[in-house]
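In the block that follows, a single chain appears as structure tokens, in the form predicted alone.
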Amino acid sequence: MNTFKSACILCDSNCGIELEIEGREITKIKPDKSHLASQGYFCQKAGRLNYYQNHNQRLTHPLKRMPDGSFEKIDWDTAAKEIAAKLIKIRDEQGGHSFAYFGGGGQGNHLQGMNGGSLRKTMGSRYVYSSLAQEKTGDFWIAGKIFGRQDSHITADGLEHADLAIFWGCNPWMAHGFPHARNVLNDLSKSDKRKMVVIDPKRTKSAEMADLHIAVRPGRDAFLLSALLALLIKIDGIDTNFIRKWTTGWDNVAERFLKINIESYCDYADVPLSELHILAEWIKATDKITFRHDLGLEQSLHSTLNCYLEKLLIIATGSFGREGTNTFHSTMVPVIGQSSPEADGSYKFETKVTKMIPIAGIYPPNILAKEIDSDHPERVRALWVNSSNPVTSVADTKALKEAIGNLELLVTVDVAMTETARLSHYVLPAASQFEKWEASSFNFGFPSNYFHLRKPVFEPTGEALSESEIYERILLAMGETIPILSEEKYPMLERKVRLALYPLYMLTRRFASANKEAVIAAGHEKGNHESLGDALFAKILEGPVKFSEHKYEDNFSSKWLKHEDGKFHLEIELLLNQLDHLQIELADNNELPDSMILMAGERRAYTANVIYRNPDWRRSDSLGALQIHSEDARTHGLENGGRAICKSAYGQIEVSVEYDDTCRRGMCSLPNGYGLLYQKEGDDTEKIYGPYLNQLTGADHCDEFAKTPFHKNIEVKLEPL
């Protein structure tokens, strides 16, 4: 029995853990009380990580798909040479635009995937698709307009000190999403002086703990957000001093909200006007307010408008740049960038088929099927998938599967034989997150920010390699090289480690150079090292480290506020026009009386991303039940514990039914992370366990600008089995 310290890999919190190991099994997992960031905190999901590490779908050898659809093992040299030859042929004959890249590293695991950038550069392609681009791109685009940079991202770390915490479209008790989430919720709930508000159609665990739960009707968040802003203007709940000092365009923005009929918007959102008044008065009376939103806003109707309205709420109330409010954050490893137009307004890397522009340097998966399945001469012909499973995670499974059949080359690099891997021409086995050096790029702390470089706990299984080694083999076969840390400078590190850590080293040096004061304030000095960045990198090699310590006034510096005048630019005409259009939607509303609104992808106690293959990891909700109010269920003839067919305009699936009166009437929910094909021990065949959600979703059912899918607002019909 051996004990190792590491970190959970399942979400952006990356909580520190202690692992007890026997052979290749993780026999016990407990929180690491000495971890600088998590300090002994973790959730129930971290305790089941052995199910990620060990299951019967682990990939151990490179595989090549044969003409009959079966797979044969091949050696690494053969795989690298054949893939390289096909990539070179596609690039030279069709151009770099014919190659697309999907993924990067999996949730909370991004270090090894960074070497994928060398492959994209060699192919001459900028087309990067990822799950992040089907969640957050609308928010990133708004940031670019208001703050001047799409990667000037707002965090909600002020929740720990907030006197009023507002959670909109999220359930942090289950989803976490910020440090020590459950501790923060418990403190807010128990306090007589602090208040918590949850806006969610479902009475979640977080909503039960709140001082006020507003059960907005699914898809009507934009109406409620607009009504709240209009009411705050009406009752003088706006911070005029902050607006005058730090913003431009507010007068024109406020004028649009003065036209809103607050009562009719509340009626349409099915929220009592009295509840909105309570919230508005609390906001007006409170100095320290922190807003936190998630996919309930970003994957619902009007998703980009929702993000715009939330930013207006934060800024107009002055809830920014102070303790207990929203702030920017530093980032060691940038997960997004800035996509700027050319001088004539065009975008250099606009996609060839759908003409989609990049946002923050990434592209929405909703367009991928059309970019492949087309007779356009410049369509995507080769797709590289890195630690992702788009066949299950992207909207409209049927369309994407058909498109993939038209690819000339599909290569999947993964830990497991996923649904996407099964359709690939080549499948390359990656070492698991506990078999290689890894880290999360989702380090979004403020004023203190932490980074944890995880060391391997096991040797790779079979012939699996780290992604950095895989990319090196492919690039060498293409006649290219990949950069590596100097052996002379880092003789204590194995070659494969120096290969994996080179991108992090360069980013560390860049960060330290650009944030010298914050790095020094975090306790780092150049000392005997060549640079401050080298000193910081040396500390990163030792274990978890605080890498920056900012001041609150830094939020108003040119580091994050990139407009030349140093102000928030609030007037975005495109979004204000969408705001005006809400009036038309309200007047034209026609809903089918027998339809239900499905909120797809709910986060529950035992849901995670699809890297958990074995369904036995779940201690509850093993079937991923469709949860529905008991009265709605009886209306549709559904029995508690029974089975039903859930139909949308795009497809249908069979589901189990669970009566749940925390759901508001007219809605139902299904969880994320299910629908995976797996053969349990003792079963004769593979089975799909739980709801395969993206058979119900459509790629065109999305935000008109950012193409974010409307997973939280799918019209369905339910029929009993």
Ligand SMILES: Nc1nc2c(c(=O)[nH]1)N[C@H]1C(S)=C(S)[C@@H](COP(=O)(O)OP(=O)(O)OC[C@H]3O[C@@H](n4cnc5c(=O)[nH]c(N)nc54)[C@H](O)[C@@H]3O)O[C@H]1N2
The other form holds:
Amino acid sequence: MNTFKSACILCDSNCGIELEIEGREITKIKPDKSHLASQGYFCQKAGRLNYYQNHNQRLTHPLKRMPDGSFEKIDWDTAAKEIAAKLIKIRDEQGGHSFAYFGGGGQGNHLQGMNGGSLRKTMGSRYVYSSLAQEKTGDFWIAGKIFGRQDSHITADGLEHADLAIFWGCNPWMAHGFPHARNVLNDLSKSDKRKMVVIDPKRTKSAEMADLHIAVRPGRDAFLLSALLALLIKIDGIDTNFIRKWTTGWDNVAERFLKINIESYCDYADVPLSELHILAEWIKATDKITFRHDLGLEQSLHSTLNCYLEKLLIIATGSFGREGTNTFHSTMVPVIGQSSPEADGSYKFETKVTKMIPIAGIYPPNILAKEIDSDHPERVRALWVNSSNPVTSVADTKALKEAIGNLELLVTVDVAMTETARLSHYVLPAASQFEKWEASSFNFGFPSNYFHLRKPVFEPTGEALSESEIYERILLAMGETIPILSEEKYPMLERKVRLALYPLYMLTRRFASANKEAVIAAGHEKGNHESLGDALFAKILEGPVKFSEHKYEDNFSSKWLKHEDGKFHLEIELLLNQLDHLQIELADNNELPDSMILMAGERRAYTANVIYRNPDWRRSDSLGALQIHSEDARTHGLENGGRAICKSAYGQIEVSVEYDDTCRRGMCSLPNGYGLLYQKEGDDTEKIYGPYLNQLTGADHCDEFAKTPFHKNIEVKLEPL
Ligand SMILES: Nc1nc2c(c(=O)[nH]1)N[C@H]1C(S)=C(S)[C@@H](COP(=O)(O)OP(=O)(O)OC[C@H]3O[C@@H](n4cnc5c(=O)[nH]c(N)nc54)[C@H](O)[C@@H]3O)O[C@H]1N2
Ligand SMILES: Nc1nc2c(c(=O)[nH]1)N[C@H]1C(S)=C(S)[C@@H](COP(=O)(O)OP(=O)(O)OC[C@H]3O[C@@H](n4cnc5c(=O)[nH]c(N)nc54)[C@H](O)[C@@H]3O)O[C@H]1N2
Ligand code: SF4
Ligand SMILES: [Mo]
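Form predicted in complex with this ligand structure, per the form predicted alone context:
Following is the full complex, with the preceding chain placed first.
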């Protein structure tokens, strides 16, 4: 038996863990108390990681799809040669725009996946589709407008010290999303002095713990957010000093809120005015406020506008740049970037069919089917998927599957035989996150930020390779090379490790030279013969490190505030117009639809995106039940524990019903992460386990600007089966 240190890969907290292994099995997992960042924190999902590492759909060989749809094992050289020839042909005959890359936004594979950039460069393509553009691109775009950079990203690390914590459309008890989430919630909940507010149509576990739970009507947050801002302006609950010192455009913005009829907006959001008053008074009376939002705002109606209104709340109340408030954070391995227009306002890399612009360097999965399935001469012809399973995780699965049939080349790099892999021309087996050097770039800490480079615990299974080796083979076959750390400088590292770590080395050096003070404050120093970046890299090779220690005033520096005047630019005309338009929506649509609103993709105790394939990993909710208020269920003739048909405008699925009075009337909820094909031991065929959600969602049901899907707001009809 051996013990190793690593990290959980299931959410962005990336808690440190200690693994006991026997052969290729993980036999025990404990939280790592010595881990600098997580300090012994972890949750129930991590204890089951053996199910991620070992299951009967692990890919062990490169595979090629035959004309009859079956797959044959091929060797790496043949795979690399054949794929390279096809890529070159498509690039040379059609141009780089016909190649798109999907991935990079999942829960892992951030370090190894970076070499995918070399492939894109060789192909001459900038078209990166990512799951992050299923949630956060609206928010990134706003950051670009307000702060001057789309990757000036705000963190909620201040929650630990906040006297008022506002959770809007998120359920951190289940989904985490910031360090030691459950401890932070427990502390807030127990304290008599500190307050916690949750705004969520469902009385989630987080809502249960709050001092105030506002059960907003699904999809009506924009009304509630704008009514709250209007009320704060009315009661002098905003921080005029902060606004005067740090912002431009406030007067014009405030004027738009003065037009709002607070009472009718509250009514439309089905929130008692008294609750809004309590919240506004608490905000006015509290100095240290941290806001946190997630998919309840991003994947619901008005998603980009919601995120804008939340930013305005943060800034107008001065809840920024101090202890206990929101802040920026440093980034070692950037997952996103900045997409800037040309001088005339156009974008060089607009997509060819739907004319979508990139935001933060990425494109929304919601447009992908259209970009492929078109007779446009410059359509997408080749798709490369790396550590993502779009055929299950993207809206309107049926349309995407059909579109994929029109690809000239689909290559999937994954650890498992996913639904997307099954449609691919070639499937390339990747070493798992415990079989290679890997790290997460979801480090959102402030003022201290941590990085954890993990060493492999196992040898790769079968012929699986780390992504850096996979990309090297493909690029060599295309006549290119891939850079590697010098052996002279790092003689102790194996060749494949030098290959994997080269991008990280370059980023570390760049980070250290751009953030000298923060790196020194984190305890690193330049040696006689080595640069600060080299010194930091040497520490990274040893294990988890604190890589930056910032000062609160850095939040107001040009590191993150990129407008020339150094201010927050609050006026975004496009969104202020949408704000004005809410009045029309309200006037036009005062009746509730008779259908139920389905929240397609709730995070529960045993969901972890589409990372675990073997359904046995779950200790509860094996069917992924449709939760619904008992009275709504009875109205629809649905029995507790019975089966039902859930039908949307796009498709229908069969579900199991569970009465759950924490749901608001009129809404129901299905969990994310189910609907995967699996053949359990002893079964003679494969089965789909749990709700295949994205058969119910539509690609056009999305934010008009950022194209982020409204997964949380699907109109459905329910019938007993
Ligand atoms: N257990 C678990 N944790 C995870 C994941 C997982 O799969 N499982 N996935 C990770 C990922 S990729 C992400 S992006 C995060 C997501 O983390 P969260 O966004 O926190 O999780 P969700 O459960 O998807 O949605 C949050 C809440 O939004 C509420 N909601 C729905 N509609 C509305 C609305 O109209 N208005 C408001 N105000 N609220 C609404 C829901 O009731 C729900 O409680 O979780 C991460 N953590
Ligand atoms: N209806 C609905 N749809 C949703 C959501 C929802 O709430 N509702 N949530 C959305 C959100 S927020 C997200 S983030 C996406 C997530 O969906 P995806 O982008 O598909 O990402 P993940 O589930 O993180 O990971 C997917 C793949 O990575 C593979 N993988 C794991 N480790 C490795 C590795 O080391 N190397 C490689 N190459 N592959 C690896 C796994 O086998 C899995 O197939 O789903 C989105 N889809
Ligand atoms: S799922 Fe997230 S919170 Fe739970 S152990 Fe893993 S990284 Fe930590
Ligand atoms: Mo996500």
